[in-house]
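Below, in C-alpha cells: the form predicted alone, a single chain.
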Amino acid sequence: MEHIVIIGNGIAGITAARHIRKNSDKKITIISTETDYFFSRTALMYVYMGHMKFEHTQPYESFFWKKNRLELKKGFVNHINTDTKTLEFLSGEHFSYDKLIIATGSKPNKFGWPGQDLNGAIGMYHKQDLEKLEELAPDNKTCKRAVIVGGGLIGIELAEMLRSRKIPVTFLVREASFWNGVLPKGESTLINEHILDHHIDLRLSTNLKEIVSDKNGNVKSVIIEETGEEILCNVVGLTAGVKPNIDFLKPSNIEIGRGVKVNRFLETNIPDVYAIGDCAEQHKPIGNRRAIEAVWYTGRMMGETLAQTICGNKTEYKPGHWFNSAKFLDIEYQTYGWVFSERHKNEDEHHFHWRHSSENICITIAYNKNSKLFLGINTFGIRMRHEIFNKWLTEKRNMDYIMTYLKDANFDPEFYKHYENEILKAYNLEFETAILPVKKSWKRIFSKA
C-alpha cells in the first residue's frame, strides 16, 4: 500500500490528508511537533481573550483520525534523504515514505535584534506562543506593559489580545503609516486613528534597536533606534511578518529559495516530494499574486488540489481571483481583486475612495484610468459578497457597472444601515456621471448577461 507522509498538521496538510482519504485507501501519516490534533490557528487570539477554550478551536473530534485511518505521529524531522525516501527525526528514529508532502507553515521573522531570544520575546503564531503569553501576561499586574514590533495583521491581533486584559501596549511600526505597503493612504490613515482610539501607544516611523535583559534573562525593556528612548516592558511581541518554516531542509537536494520551490502542480524538483501552504514558493508568481502566500484559504486550496494529483488526477493549482479578509480591532476588512497601495500601484491604476464622515467605514475601488476596467475593491466596515465580486472580476466589468450594482453585493446583516447611495453620490460628483441607485436583483446579478 502506498504510504503518503505529510509533515505539518496545519490547514494545508490536513486538507490534503482529508481529500486523499476521500479518494483513496492509501496509508497516510501526519507528522507534527506542535499539537496532537489540528486546530484553527486564526482562533488562538480568541482563546486568550476568553471567547472560547482551546478545544473549541479543534474542528474534529479525537475519534475522527482513527475513523478515517489518518495516523498521527509527534516528532521533529531534521533531515530528509530523498534517495532512500527516508525521514530522520531529531530522536534518531528513521521513517520511510512513498510520497512526501511538506506543509510546515511559517514562523515569525527575526532580524538579529540584540535580545530577540530572551524570555518574554515571543511571536504569536503557534500554540506554544499562546501558552507562553498566558504565562507572561495573565493580567496587567504581572505584565505592566507590552511592546509589539511590526505593523501587520498578527501585530494588531496581539495588540487587541493584550488590551482585552487592560495591559498597556506600545506598538512600533517602522512605516510612516500602518500597513501602508498594502493599504492605500486613506485606509491606512483610518486604521492609524482606530488604533489610537483604542488607547494603544502607536509609534510610526519607529524601529527597534535592542531588547534589554534583566539579571535573570527576562525582558526588561526595549531601546528605540531613532531616539535611544528606553521603554520598560515585560513582553515583546515580534510580529514583523513570517517566513517559511524550512530550516530543517538545509542542507538538502530539495530546491529552496525563501520557501520550498514548486511548480504549478505543487511538485518540487525531487520526484514524489511536494510542498503546500505557507512554506511553498512558486517558481513564477501566478498573475499578481506573491510567490509565497501565507493565507489560510490558499493553504486549503493547495491541499485540495494536491490531493487530486496524489490520487492520480494530476491537477494544476489555480487559486483564481485574490480575496482576503481580516479584522482591525472593531473594523472588518475585505478585499477582492487587487487594490495596491500608493507604493506599489502602477501609473494606470487609479482609486475611487469614499469614507464616512463620522463612522469607521470606507471603501476603495481600483480601476484602470484609461478603460475604467474594475481591478479590485477594499471595504472597511461593510461586508460584501465574495461570489459577486468574483463574477464581476471574471466578466471584466467596468467602474460604471460596479457602481450601478454595488448595492447587490452588500452582505451586511438585516437592519444594518446601508451606505451605497452615499457612495454613489460621491462617485457621481467625482466623475460627473449620473448613475441612479437601483434595487437588488439576484436574477440580474447571476444571469449570463
Given for the second form:
Amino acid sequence: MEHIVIIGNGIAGITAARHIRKNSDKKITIISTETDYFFSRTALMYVYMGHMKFEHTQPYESFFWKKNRLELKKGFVNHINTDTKTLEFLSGEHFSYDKLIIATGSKPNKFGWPGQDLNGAIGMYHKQDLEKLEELAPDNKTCKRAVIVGGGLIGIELAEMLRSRKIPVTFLVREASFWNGVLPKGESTLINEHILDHHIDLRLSTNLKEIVSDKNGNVKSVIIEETGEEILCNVVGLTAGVKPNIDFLKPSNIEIGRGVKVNRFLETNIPDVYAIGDCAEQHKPIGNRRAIEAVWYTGRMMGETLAQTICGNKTEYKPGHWFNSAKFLDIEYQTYGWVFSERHKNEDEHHFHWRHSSENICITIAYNKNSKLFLGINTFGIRMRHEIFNKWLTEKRNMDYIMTYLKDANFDPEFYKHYENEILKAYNLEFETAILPVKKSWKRIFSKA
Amino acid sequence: MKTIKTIGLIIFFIGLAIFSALPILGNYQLKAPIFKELIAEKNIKSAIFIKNLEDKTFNKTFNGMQSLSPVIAEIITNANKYHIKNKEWSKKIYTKTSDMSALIGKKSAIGFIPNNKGLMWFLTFGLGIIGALLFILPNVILLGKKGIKNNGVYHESATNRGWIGWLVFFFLVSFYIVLYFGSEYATNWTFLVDPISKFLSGNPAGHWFVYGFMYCVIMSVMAIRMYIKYRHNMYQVFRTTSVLFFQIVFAFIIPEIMVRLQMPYYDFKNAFPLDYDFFFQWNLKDLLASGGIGLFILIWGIVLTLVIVPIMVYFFGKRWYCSWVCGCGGLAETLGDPYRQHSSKSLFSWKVERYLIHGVLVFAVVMTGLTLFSFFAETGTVLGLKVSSIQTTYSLLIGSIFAGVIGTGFYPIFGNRVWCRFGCPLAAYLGFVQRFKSRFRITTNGGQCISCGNCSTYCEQGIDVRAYAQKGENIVRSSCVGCGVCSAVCPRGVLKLENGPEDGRINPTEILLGNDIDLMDLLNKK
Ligand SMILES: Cc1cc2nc3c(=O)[nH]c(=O)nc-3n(C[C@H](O)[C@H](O)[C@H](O)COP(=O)(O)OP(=O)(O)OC[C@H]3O[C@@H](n4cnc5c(N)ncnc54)[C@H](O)[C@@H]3O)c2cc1C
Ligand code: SF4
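Moving from the form predicted alone to the form predicted in complex with its partner chain:
Starting with the chain above, the whole complex follows.
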C-alpha cells in the first residue's frame, strides 16, 4: 500500500489527508512537532482571552484520527533524504515514505534586531508561543507593558489579546497608517481610530531599533529607531509578518527560494515530493496573488487540490476569486475580489468609498475607471455573501449592477439595520446616476453563474 | 465602576442570604379557629388525626418549619396507618405531608415575617434586584465598545465550572428540591409575594406563585444583562424582549387574572406535550366544567400543538417557540446565558441526546394515549397498566426532576439547555418538523470559515456548528433553537440564521467555495 507522509498537521496538511482518505485507501501518516492533534491556529487568541479552552480549537475529536486511519506521529523532521525516500528525525529515528507532502507552515519574521531572542521577546504563531505568553503576561502586574512590533493581522490580534487582560500596549507600526499596504486609506484610517479607541498606544511610522536586556537576560525595554525613545516593557511581540518554516530543507535536494518552490500542480523539483500551505512558493504568482499565500483558505484549497493529484486525478491548483476576512478588535472585515491600497493599485483601479457617519461601518468597492467593471469589495462592519460576490466576479458585472442588487449580498443577522439605500444614495450622487435599489431575491441568490 | 459592582454583589448576597434562611425561620402557632378552617377546607374526617393534632400542636409555638413539619408528618402517618388497617378509606388523609404542612404553616405563621410582608419583600427580592442591577449595569461602560465580549469566560470561576459555578449549582438544585418536594419550607417565601398575588388573582400566594414571580424577576434582571452584552446585535435584543414578554404576560399575569375571573388557570403559550398534563383527566374535567372558556382552551390547546406549532416551524424554524416564546427557553436564554458554553459537543452526547429526547417524547405520547383511552373508556387501568401511576411517574421523573432539578439546576455544569436538548418532548416534535420540513437554516457563508470554534463553543444545544461551517455546509439540525449566538460570536461573519426556499437549504459540498470552479462543480455534482 502506498504510504503518504505529510509533514505538518496544520490546515493544509490535514485537509490533504482528509481528502486523500475520502478518495483512497492509502496509508497516511501525519507528522508534527507542535501538537498531537490538529488545532485551529487562527483561534489561538481566543484561548488567551478566555473565550475558549485550547481543546475547543481542535475541530475533530480524538477518535476521528483512528476511525479514519490517519496515523499521527509527533517529532521534528530534521532532514529529508529524497534519494532513499526517508525522513530523519531530530531524535535520530528514520522513517520512509512513498509520497511526501511538505506542509510545514510559517514562522515569525525576525529582522536581526538586537535583543530579538531575549526572554520576553516572542512571536505569536505556534502553540508554544501562546504558552510562553501565558507565562510572561498572565496579568498586568507581571507584565506592566507590552510592545508589539509590526502592524499586521497578527500584531493587532496580539494587541487585542493583551488588552483583554488590561495590559498596557504600545503598538509600533512601520507604515504611516495601519496596514496601508493592503487597505485603502479610508479603511486604514478607520482602523487607526479604532485602535486608539481601545486605549492602545499606536505609534505610526515608527520602527524598532533594539530590545534592551536586564541583567538576567529578560526584556527590559525597547528603543525606538526614529526618536531614540526608550519604552519600558516586559514583553515584546514580534509580529512583523511570517516566512516559510523550511530551514530544515536547506541541506536536502528540494529546491527552495523563500518557500518550497512548487509548480501549479504543487510538485517540487523532486518527484513524489509536494508542498502546500504557507510554506509553498509558486514559481510564478497566480493572477494578482502572491507567490507565497500565507492564509488559512489557500492552505485548505491547496490541500483539496493536491489530494486529487495524489489519488490519481492530476489537478492544477487553480484558486478562484480571491477572498479573505479578518477582525480588527471589534470590527469585522471581509473582502471579495481585489481591492488594492493606494500604494499598490494601478491607475485604472478606482474606488468608491462609503463610511457611516457615526458607526464603525464602511465599504470600498474597486472598479475599472474606464469600463466600470467591478473588481472587488472591502466591507467593514457589514457582512456580505461570498457566493454572490463570487458569482458577480465570474459574471464580470459592472458597478451599476452591483449597486442595483447590493441587497442580495447582505449577510448581516436578521433585524440589523440595512445600509444599502444609503450607500446607493451616495453612489448616485458621486456618479450622477439614478439607480433604484432592487429588493433581495432568493431566486437570484440561488441562481448559478 | 468596579466598586459599584462589588457593592452590588454584597447587596445581592445579603438579599440572597435572607431569602435562603427564610425556610427555617419564623414561628407557627396553631389555634382553634385556624384548626376549624383547616378541617372544613380539607374535609377531614379522621378523628385520630384531629385528636392527635390537637394534642400535639394546640397552643404550642413551633420554631421554624423544621420543627412543625415532622410532627405533622407523624400525625398523618399514624392516622393513615390506623385507617388503612381498618379499611376506612374515606377517612384516610390523601393530602401529601408537605402540602398539609404548607397549608398549616401558611395559616398558623405568626410574628415578624407575616406581619411585615412589604419589608421582607424588600429585604429579599428588593435587595436581590438592586444588588444584581448594581452588578450588571456598570457593564455598559466596563464592556467597552460594542461587540462580542467573552473575555475571561474560561478564566472565571463562575463561568468555568469553578467553585462559584458549583455553589450556584448547589443553590439551584436545593431550591428546586424545596419547590417540588418540600413545599412547606417555601411557606415564608409565599408571604413575601402575598400582596402581589392578592392584587392579581385575589388569592394568597402559594409556592408556585413564588416560583412564577421569581422566574419573571430573574428573567427581567438577566434580560438587562443580555441587552447590555448584545447591545450591538438586534436579533438578540428582539429575541430577549420577546421571551420576556411571553413569560411575564402569558405565563404569569394572564393565568392569574383568569383565576380572578373564575376561569381555569391556563398559560396560552404552553403547548402540549411540554404541557404534559393538558390531557389528564382532572384537567379535561376542569376545562369541560368551565363552560365556554374551558372549551375554548381545549380547542386552542389542540390547535396550538397540531396546527400552529408545525406551521410556524415550517416558516421560521423551531426558534419561534424555543427561543422567542417558551418559558423554559426564556430562563435558559437569560439566567442561563453565562453558562451556554458548557453544553457538550461530543458525538457521544449527541447520541445520548437522540435517545433521551425521543424517549421522552414517546413516553409523553404513550402516556397521553393511555390517559385519553382511560378517560373515554372510563377506566383506571389500560392493558393492565394503572394510568395514574404512569402519570405520577412522568410528573416525578420528567416534570419535576428532569425539567426542574436537572434542567435548571445543572446550568452551571452542563449548560443552559439541558432540559431543552435532552428532555423536552415538544422540542423533539418541533425538531422533526424543523429537520424535514422547514424553511429555516443557518447559512454558511461560502468558504469564509477559519475553523476557530467560537460557534461550537457557544452553542447551547451542543451542536458542533463548526463541523458544518468549515465544510461550507448549511446547518440544518433538529435540535437548533435558533438563539443566534453562533452567528453573533463568529469573528468572520460566516453564519446567518435565515428562512428561505427549501430548495438549496441543505447543500452538501465536497470542495469549498473559493477553489477552482471546475473542480468544485465536478466534485460537488458527483
Ligand atoms: C495568530 C494567527 C492568526 C491567524 N489568523 C488568520 C485568519 O484569520 N485568516 C487566515 O486566513 N489566516 C490566518 N492566519 C494564518 C493561518 O493560520 C496560516 O496560513 C495557516 O495556519 C497555515 O497552515 P499550514 O497548514 O500551511 O501550516 P501550519 O498551520 O503552520 O502547520 C504546520 C505545522 O508543521 C509543523 N512543522 C513545521 N516544521 C516541521 C518539521 N520540520 N517537522 C515536524 N513538524 C514540523 C509545525 O510545527 C506546524 O504544526 C493566522 C495565523 C496566526 C499565527
Ligand atoms: S465561529 Fe465562524 S469562523 Fe469560527 S468555526 Fe464557527 S463559523 Fe467558522
